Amino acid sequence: MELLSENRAFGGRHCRYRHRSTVNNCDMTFAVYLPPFATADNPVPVLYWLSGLTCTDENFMQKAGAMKIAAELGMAIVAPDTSPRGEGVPDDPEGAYDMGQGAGFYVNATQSPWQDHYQMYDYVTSELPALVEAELPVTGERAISGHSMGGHGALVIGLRNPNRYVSVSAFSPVANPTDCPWGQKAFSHYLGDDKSSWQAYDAAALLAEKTHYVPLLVEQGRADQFLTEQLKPKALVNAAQKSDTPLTLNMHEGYDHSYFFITSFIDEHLQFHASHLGLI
């Protein structure tokens, strides 16, 4: 790993790294917050944070206000970039924000020209944790969270890997991407026209068939401009009822899709994950 920057924060360290990703076939960046006293002799558990459309590894760390409570709880946070990037990495030919670079959707692409680089599911679930756990003072205990497209990624990854993540949360997630414009556009390009292959990356579809319990917490603002067309949290509620799976969905009057919403409730989410990671 190449250290790009390091800053002190609340007694801990915020670091940005670059490394060569085998699965994405390009250089990737990610950010880490290590709380005070995280050492090789005292490794700490990790919350993985997945950001949304147009974001990088920097958005959450700089805007969410999560580091203070992470320091108090003794929790590391790892925030990867939202897609592969760089020369030779495909992008939306029309320059749209909802596909291509900055919009990896946390899937393993199977279609040309995306499949050679867009393997974000494998990156988040396998390659990045293996690197982080080998090189940094963290344990193998993981929780996962995210926002919007990243909320979709967190839910999908947590539901598909209940033995690897002790808890899952999301802010304003794309809950049913097979039934919204963002998801349909991205999935048709990344995964092809066979919609049966899309189900593996649809949180509502996965939750409806769920047989193993993993703690789930979702926050959603009622003033979110994407609520009705793109996010569809009711699909999660219906799916949870179908599979008789506990789900906490908090709806908040007046809150929108921005980081103002995330920073308002991030403390509760870190405490939620800390309780399942055995920190409180």
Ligand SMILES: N[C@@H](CCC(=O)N[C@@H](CS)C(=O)NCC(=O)O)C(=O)O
Second form
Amino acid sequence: MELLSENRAFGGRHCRYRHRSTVNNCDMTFAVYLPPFATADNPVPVLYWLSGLTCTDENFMQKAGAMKIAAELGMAIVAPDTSPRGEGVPDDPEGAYDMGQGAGFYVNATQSPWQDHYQMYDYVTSELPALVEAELPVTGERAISGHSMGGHGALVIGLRNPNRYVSVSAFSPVANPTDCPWGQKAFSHYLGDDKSSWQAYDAAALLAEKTHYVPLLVEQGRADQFLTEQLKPKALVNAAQKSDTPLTLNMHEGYDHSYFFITSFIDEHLQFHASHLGLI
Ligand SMILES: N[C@@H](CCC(=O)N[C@@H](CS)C(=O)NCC(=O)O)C(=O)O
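The block above covers the form predicted on its own; next, return the form predicted together with the ligand.
Let's see the whole complex now, leading with the same chain.
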């Protein structure tokens, strides 16, 4: 993989890398924060962060204010891009922000013209961790978090792979994508009209089934402009009750969908993951 940039931050390093992705069939860029003292002899666990619509690997690292606490906790953070990109990678023909490049929804597309590149589920769960664990001073211990579309991705990936992630959290997640306009649009294009194939990518549907337990923490602002039409956190509460699964959902008066909300509560999420990763 090719190092694009390296900057010292809080005694550690923020690096951006580009590499060839086999599953997405294009070059991918990701960002990593490595805390101080992360070395081959002292590898550290990783929190994967999945961003939302319109984001790249850069939004979280620059706006969330997570690096200081990650440095103190001794935790690496890996932030992938939100979709495949580049020439030859299909995009929404009308340039919509909620489909195509910047909007991969962390699924493995099965439909034309998307399926040759949009394999973000396999990228995040398999290809990227294998690369990161081979090339960087990290262990195989993983936690996962994300925002909005990335909150959906984190919940789905964590619920489907409870043995590979020790803890899962989300900010303002798209909780029930099969029942909201963002999810229905994306899934019908990426996965096709057979809605039975959508269930494997719906956090509320997965949580309603009895699965192996993974600790879950969700943060949601009550003044989020997407709350009632797109995010639907109540679906998570209902699902958790149905399967009798513990779920912590914190609702916050006055907070919106932006990174101002994320930066206000990111410390608690890093500490939550650190406790499950054995760092505190
Ligand atoms: N562009 C869309 C919304 C896009 C949006 O809110 N994106 C969120 C994730 S869903 C985000 O993180 N944006 C980038 C940022 O704030 O840095 C709109 O204005 O309706």
